[in-house]
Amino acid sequence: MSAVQNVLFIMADQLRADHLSCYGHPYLQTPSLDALAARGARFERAFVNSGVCGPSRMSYYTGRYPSRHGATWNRVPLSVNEITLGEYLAGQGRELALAGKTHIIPDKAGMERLAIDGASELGVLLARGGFTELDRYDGHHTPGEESGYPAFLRRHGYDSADPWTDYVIAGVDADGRVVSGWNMRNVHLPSRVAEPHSETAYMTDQALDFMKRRGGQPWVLHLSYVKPHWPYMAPAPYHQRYTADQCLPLRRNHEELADAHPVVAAYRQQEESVSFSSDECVRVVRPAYQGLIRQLDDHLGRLFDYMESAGLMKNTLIVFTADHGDFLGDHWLGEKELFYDTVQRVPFIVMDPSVEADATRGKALADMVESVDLVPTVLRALGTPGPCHLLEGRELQTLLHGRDGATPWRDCVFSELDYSFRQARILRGKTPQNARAWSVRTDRWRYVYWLDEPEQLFDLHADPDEYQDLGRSSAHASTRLALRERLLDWMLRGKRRTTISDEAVEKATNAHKRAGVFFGQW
């Protein structure tokens, strides 16, 4: 095998990592993503910085935790001041091209404060988070003009002004009406919107132009599918390719509800989490969202054939992962965003063409990785080492290339919330302020500190599922104390010079005296 010479960075959004078959699905088969694993290497334990799409796609493109690049919830902008993966790569012979999601908010005021001008190259490229947009398309709301898809749709039939909420997100009932995906209760009907003309596709069709237009020059793409992120509309026939019997069992018990903390308790009086609590809803929603993930394998694995016909698997590091999970009913909970496993851990697979990734080809990886990984591994890969100063990932090749026993690897990873923007935060009377959590998870424990509130704990050994917190129990006082320790160890451990590299520092350590400085001398 050849040297990296391009990557293709993959993301859906909201897909659990239990959700494909070679992690362990009995039921929902990806073939495709299962064959991409077995030509490269799977990390069994990998875990989002962030259960929220903003904040974790940040860390995936900084290499930084959220604490530190500071855009911790999805309307909060990315400092014009962070450098992202398309910076780094700026003068290396490649760009950054997206095809789909970002997430990216500009910080438009930080560009006001430098003079920047928003309409400028410079502007633009920082709007963009470093990132020269193919096609963008976030698939939360009706697409703008950053996305092709809106034309593509009258192109081919879909008259309406606004055709992603007329046919995309919606079906037709019994009754002949036109209904919405926004309510699940009607996520059991095929979207309006033939396959071949859905979001999944579209932005499968963007990545192959892409890289037929490429031809033999380097390149980066990130390809960010919407799915199967809600509105949990599948086009036929992936709507009905499973029955609400081949879904994983509710992971859920009554004696969560019982004295919860009061931070989960809140969300489970959000309108996701009610709806999620019934068991109709499940039952609808859960076959969907398999069946959007079945099509993204499906087209995978179309766009896996090209890649193999034109000889480009032979040079392209492969990278695929999601910004985090879906709790779907588990811990009586919706959506996502809090530190369970469910939410917290994510598929990541990687694969890397090199020869010295032979020796980890086609395994299971227990150790344990992160979204800041993404930055360093993709530039060790270019030959772009990333600075140290910055980046708080470590690079994947020491575990791809394969353990030399003597280089140390993390033995617990963390994860950030800010739910200020929710509606729990009004519930518990909280500020923009201390409505913030943190946790550190190693591979017995789960721990979680609430600002102004009760701790969280679960032992994961004892209780895989995560349904007995054991935050308040008085046995457990001198390990959380210990997890905390470790915690504020890992805060105060943060990245946070970085506007001089550590090369710089060592080269000024003691140098006064070489600066015409001679105080202290007698």
The other form holds:
Number of protein chains: 2
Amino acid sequence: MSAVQNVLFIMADQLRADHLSCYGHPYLQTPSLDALAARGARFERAFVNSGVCGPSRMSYYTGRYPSRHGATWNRVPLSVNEITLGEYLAGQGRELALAGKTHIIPDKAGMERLAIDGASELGVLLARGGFTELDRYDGHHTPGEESGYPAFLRRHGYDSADPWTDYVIAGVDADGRVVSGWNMRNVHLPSRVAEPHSETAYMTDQALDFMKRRGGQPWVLHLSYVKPHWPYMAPAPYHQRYTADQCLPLRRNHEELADAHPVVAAYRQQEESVSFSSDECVRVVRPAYQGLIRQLDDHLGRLFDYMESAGLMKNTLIVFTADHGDFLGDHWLGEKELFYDTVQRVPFIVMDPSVEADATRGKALADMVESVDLVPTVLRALGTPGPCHLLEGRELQTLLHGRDGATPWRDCVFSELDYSFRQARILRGKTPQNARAWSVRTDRWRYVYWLDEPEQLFDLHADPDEYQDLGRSSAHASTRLALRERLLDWMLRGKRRTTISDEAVEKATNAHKRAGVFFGQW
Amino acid sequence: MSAVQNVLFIMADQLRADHLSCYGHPYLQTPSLDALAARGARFERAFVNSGVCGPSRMSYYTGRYPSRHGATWNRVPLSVNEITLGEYLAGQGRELALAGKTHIIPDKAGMERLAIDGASELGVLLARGGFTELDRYDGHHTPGEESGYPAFLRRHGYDSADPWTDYVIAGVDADGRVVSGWNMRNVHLPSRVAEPHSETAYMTDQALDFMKRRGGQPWVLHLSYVKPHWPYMAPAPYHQRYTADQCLPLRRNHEELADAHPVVAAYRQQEESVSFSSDECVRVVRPAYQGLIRQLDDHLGRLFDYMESAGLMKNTLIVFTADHGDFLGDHWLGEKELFYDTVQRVPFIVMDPSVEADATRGKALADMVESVDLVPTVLRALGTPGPCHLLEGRELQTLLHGRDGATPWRDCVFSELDYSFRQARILRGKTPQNARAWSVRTDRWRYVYWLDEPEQLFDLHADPDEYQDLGRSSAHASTRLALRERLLDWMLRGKRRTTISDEAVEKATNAHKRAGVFFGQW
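Since the one above is the form predicted on its own, can you give the form predicted together with another copy of the chain too?
Every chain and every other molecule in the complex is listed next, the one we just looked at coming first.
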């Protein structure tokens, strides 16, 4: 019997792996997450399947790669045909509660085509990506009716039709003017909301209230913070918790700009990269970013303390991860997308309370993990493994419960990019059909295949910071070839035969004679 | 203005390209189809996207490759998420009428999941693959309620609960015993039904009746014959129309059996291949197969004569093709599947009545054509091109209307195999997830990539009969590599972002500021 009664799946938005102290940050202390890692296990090499919110999250929520779930960028709806974690749980009579962000774009056209009433129970479930919304809050837009946050702010005296814009992401400059966190030059200022009224505090409260309401009843909760994603406005005192000198050194050099990959060069022309190419921007934003992370850790400490006191640490599987990282000026880039480890590698901590997981408790595991592993892992923890003809990830219990050396595990991870919606596509003169790229990352290599553009290759052993693109190095042609072969193999194994289970295939094998069909008899 | 008011899409089942006289058969005369080719154009190099009924047809009906539509074998339901030709036409207020076979397996699980009432208009349309069924008749099973054929037979005196089994595919042997066409040894005998009561005659009558009922009203009809597919029982006089010496020579040699590809070798162990490996079987079946084709041609002549008299030849786009070929003992194989031209190449005749098509009238075109081209071609003929984010085929009008030499066209075609349901998978000890293969065929090469099995390669210039597998020839490693690269490129360009149109992507490009999101501003 599994000891797991509840699941708490925590996601931070745009959080780089190297920005937790348990992952080696020398100045930014994250004691709550470090303690969680000590009680569970920490994956040193966890990677997302896309370096941007929407497709990455859809891989976390469906257990399938972007090429399969089809929601390849933030504005692409998740097809009604895709089955999410929430729907798997609903099939077991459980709910997947949501506090925070999902980035689900409902497939309205698909629902209309199939005459699914958006107001019906099914329609609501599909439009919400399978979640039961305690409080959906996607952040970086003025929150809508689905979140209680604007009303909460107004109750606490932030008198505005749009308190998020006027208070949460606003500050007051030296001249007493209210200025916006959309302009990154202002994020050294404290947010105009008091810390207990910030987004991170509010969403932690939602999770705490939910756990209290559930009492001893089992639950599965996705607690999905919108921070440290931009706008990078931190409430006091976190806005000044770190100085610019307490941030990680910039990972960039001038050689990167010479003969750069044409699509990377196009990304560098986008506004966020131009802004982050200045040291001034980096020295203002990075301390605020770190402050937001420290704040998050403090609230997680509050949450974990409650869980401890309520006995929930003994029967709750906790996963903490992020949807992708943030360049913050590394590689002369801002924001996310593309395929550097800065963006692709995320923290991934799992605290499995079961006795079997004692095998790895407190350890840092080097096995490669991907976003698609989340659904299989949660379903396995709850005792009802998902369908193997749909799920493309693996159960992390295989690692957490002590892997037999003979059990194979993956030795590379895959990620995808659809830049159809970005200025970089326009700059490259491409169509929405050929603005795509795929990455294969092994222990040693980062390889990127671009449609109708040159390849990229980085030797992560010789060049861990990914400065030197060997995509056109003739000495590395055979390496690139071998990685293209991996990509081909992976693409071909994609799970696209979705309408019949493997068990049904087994049953139907050679079934023609039972069906009265006798072809081939002489 | 297009001259096309109606579309007649005729499919034969399991008809090899080389079994029409206009495609070079020296003994089997097919004057009606030859005349159609003379009035239209004939594609010399038309290929299916899968060498088996279900997936091939789903590519014809959706305009998408099997890896995308997901119905990878006969028993795999077509996902409710896939849009068929019938649904595209329904969106224009037109119906796609069906007389005959579709091999659609309804996605009952998908409909149940999405609470689509199978009895509703939508449910019926989806379950029928978008067709309005005049008479659905999939053949090679006892027909169900959806076809009027059993009742028709009983009305004509074939007194039986199952007149198909007892009469249509039965014969009477020299000892007066009723014997079954399931046993191929019996197909030299005439069917127990009179020719006018045969499947081919019946279905032609359905089409004729439909055209007459429509009067001058526009229509789109899929006339889909179940012949010359097994059981190979032909009615008199067609059962003896050809002698064994009037059949094509067997395309096989003993070298093929030495060191054969392991999956091909496994197919050769299946019953149909064992049967067809004997000359006796070949000499009995091939004449009957040819008789069934000649019968089909005679009925098409009847149909085309009516159309001529009714003025329909002037305003009807006619397409004639097949879902795949039939080995009939070639390569020591029976039935279909795998990737030889015998099975992959099909007849493909298009009669476009519009003036623009005069450019190619009566010609044999060498450009490569695939099943996925059907939907774009029909939609273009009717004046409402389909969505380019879903359709993977091309409009054949580009060729039929006289291609400018500067207009690019494809130089290879792709086909797919899922042998999960076959004995060959069991013989190879594989799972339902890795019993797959893909073929790339160019002018010169036939390349096959198998999951976890050796490659195959044939040099079609030096070895047009595909006897010598160069899959392990070290001299051809670079050729195989180049073809794997083509396969990778094709797989990556697959249209899997199905929930948003390219036009919507264009509109949403750079739209964040309009949505109130200002990331990246300093």
